[in-house]
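Only one chain is given next, in structure tokens, and it is the form predicted on its own.
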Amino acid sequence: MKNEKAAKIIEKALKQGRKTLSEYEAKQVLAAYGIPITKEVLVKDKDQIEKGINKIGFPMVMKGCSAEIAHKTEKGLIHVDVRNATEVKKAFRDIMKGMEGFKGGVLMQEMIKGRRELVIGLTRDPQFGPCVMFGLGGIFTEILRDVCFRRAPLELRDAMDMMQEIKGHKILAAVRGMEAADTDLLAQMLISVGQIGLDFDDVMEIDLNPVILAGAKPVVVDALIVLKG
């Protein structure tokens, strides 16, 4: 059976011709399986600034959020540690100029401390159908590619294999101070990436990264799901 709501997030999108969903559409259909995300908002007009602050709180995470922009770091769009309403106001300014002419608004996300950064993601491989992807995340991800994978559906062993396979696997242990990764929900979200791939046929990729480690819970931080064109 289909997740309705994630149903929905996606029939919508392709409706509308898109190959994309926005970050915040993204982090729905996660949340939608049980998958961690972080706590946001999506506002659109700067009379709902207020109501973002009161349940985000300091500091906070601001990020143009559009099915239309992928990279939002090279078009500054991504403003961090954000500390008070001055900087909420001053941030939602920049970040909506630097959006002219893309449809979207601004995501207030709580900011998520922790040094483990991982990836979780999804390929739709033509041979072995959706295959799902563990690694170190954050800019290691491209620089060190310490990655494994695995064909869906996957059962607990396979997840908890997929941990135990990357070289870095020890950064999940606990480490200087940082308690052990809460493995069984990081099992279970690896579980549910592949669950999403199964169940829907047209989404070709989702690409997690990164997931930050808060203390032991595993919480995705940034999210984008690719759909069939």
The other form holds:
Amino acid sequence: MKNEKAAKIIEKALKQGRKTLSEYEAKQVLAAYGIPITKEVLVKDKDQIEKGINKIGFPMVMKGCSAEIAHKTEKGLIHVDVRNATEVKKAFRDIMKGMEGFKGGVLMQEMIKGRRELVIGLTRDPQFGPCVMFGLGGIFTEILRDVCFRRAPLELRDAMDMMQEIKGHKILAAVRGMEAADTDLLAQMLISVGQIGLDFDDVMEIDLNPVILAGAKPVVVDALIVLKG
Amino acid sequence: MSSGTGKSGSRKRAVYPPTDYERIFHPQAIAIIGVSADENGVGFGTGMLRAIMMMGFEGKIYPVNPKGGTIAGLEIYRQVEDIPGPVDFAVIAVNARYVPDALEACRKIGVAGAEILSSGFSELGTKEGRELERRIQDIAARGIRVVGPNCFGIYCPASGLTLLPGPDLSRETGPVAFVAQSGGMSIDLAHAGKWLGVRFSKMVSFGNGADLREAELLHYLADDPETRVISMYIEGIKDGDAFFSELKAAAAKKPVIVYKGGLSAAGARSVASHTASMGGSRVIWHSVLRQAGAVQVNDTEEMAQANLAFATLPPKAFRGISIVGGGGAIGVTACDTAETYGIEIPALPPELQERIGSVLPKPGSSAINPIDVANPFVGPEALKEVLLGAAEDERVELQILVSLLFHYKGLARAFGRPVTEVTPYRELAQCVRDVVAKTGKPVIAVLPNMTRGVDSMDVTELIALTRREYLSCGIPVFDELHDAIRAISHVNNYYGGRIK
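Let's see the other form, the form predicted in complex with the partner chain, since the form predicted on its own is already up.
Zooming out: every chain and molecule, the one shown earlier first.
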């Protein structure tokens, strides 16, 4: 069954003629499918900052959030390790200014601590339809291209096999004092991303990068969902 | 063309029409429509008629040409309707524009299936070509199965059906099925299989695939009792959903070896995400084939070798092997290659080393494993003792015997006798056969030939004779050690789960 909450978000964006969901919307879609995301609130007005601080706590990450803006890092729209109310207010001002009038707000987001970054994605192959990707995340995604794909729907064994297939699969094991990754949860995330692709023909591409391992638990820290347009 | 997904989030399952494959692959009577009325004709129809006759097809053959007359001692019927008896299968080789009428005539007299060798259809990219092909599909949908058009047809050693132009393919039937769009690839593999020892159950080159094609043929072959190994060469597929589900279902029952041609590393252009930019056809196909449980190969040779391994080896994984050879750089290269493919070459226990060492020349030999027998002239009886000894180590599940027979050329010269006379290749094959029978562990023979120049045609002949001798003893033969080990690794991956 198509998830109703996710459907509402996607349909709204399509009605507005948009080609992408904002990070906040994308994460709401993911959350609707049970995929773990960062705790976050979208703040559009400085009056809401206090409430955001209470909900997220310190340290936090603040990001410009708009469906119209890609490449947030390059535009200086991401502030990490924001540690107190003064820093929050300054970051808010800077980000709103940097958005140059684009519609959107500021995402106040819990800061996930973890040294291991993964990527999960979805693409549509002309022959095989929605295919889920898994691999090493962050900057290594493009540099090492250590990724693999499976066609949706994924069975549990497909998801488990993906985690074994990448060359860097040992990153998921207990290494250098870090816990072994929760591969059951990762498998569910891979299966769910495939399900989103099957449920919504309008979802063309998904990038969840990075997915950070906070201890054992994977959390989606940044998300891009591209729609048919 | 469709890659659509069901609205409910699940994928659809194809439904195929009931088909009498027995009459198609093992026909009692065939019609060949489009033979030349002239005895010296060279068209596809005439070529196929002669090829099928030379193959020794035992059923009835009805040539058809509106002019009538006789060809190769057979009466030519002016039209399909004039054929006096029932027809199971038809070969159609008339000009494209006459194909729909010929096919319809076949359907009306109850022919089960037809191969259309003629070209001039959708492959032209013209409106007329597409329209003619659509008419073929319409007729097929009313109750006759079609292979082609624009194909080389069906090869079935048991019945004598053969590909174009294949009057000299093997009539020995075997466990390997092959399907491909490409007729050229099919005839190449059929010829290669003949000397490599790959015996086919049936081969289908389906050309444009207007009716029967990859997914449905997989569906059929998965349950075909004559087929133990399915292999296929793919350029494009029609329906990703159907192909994937049939491939997965077939691979769960028997090994399916897939060679996918025309892959590109690059992902789709003008995409927004990293995921889409990395999902080029090469990586997606690789992933999908792995997901379906297929065996992936990268060229025709590797496919033929994998066919041989799956057809001749017992259905299991071989984690540990012994390698026996001598007179070359066998030890280190063998270990390197085996390790690459996740196969172990366990060192034999001291008592076995001692026993094996006692039959080997000294110094220069080593009985550890890989077992270096020191020189290429160690005789079959000694090699038999070596193989029997190594098989006693329970970690050794398969043995490879590398014989550098080309060195016998020097011996032949010294004695002034032909190399085929001084080389004990018959005894060698018999000894290996005895070892397999006694130990229950398969042996693979490797016959490298470093001397392939025109001055060594006698060595080429020797290697070919040795290969035939081995094959008649049920021993698979590879040219190179690497080829053998790679083929074993395919078997291991299929039966034993993936190597990490």
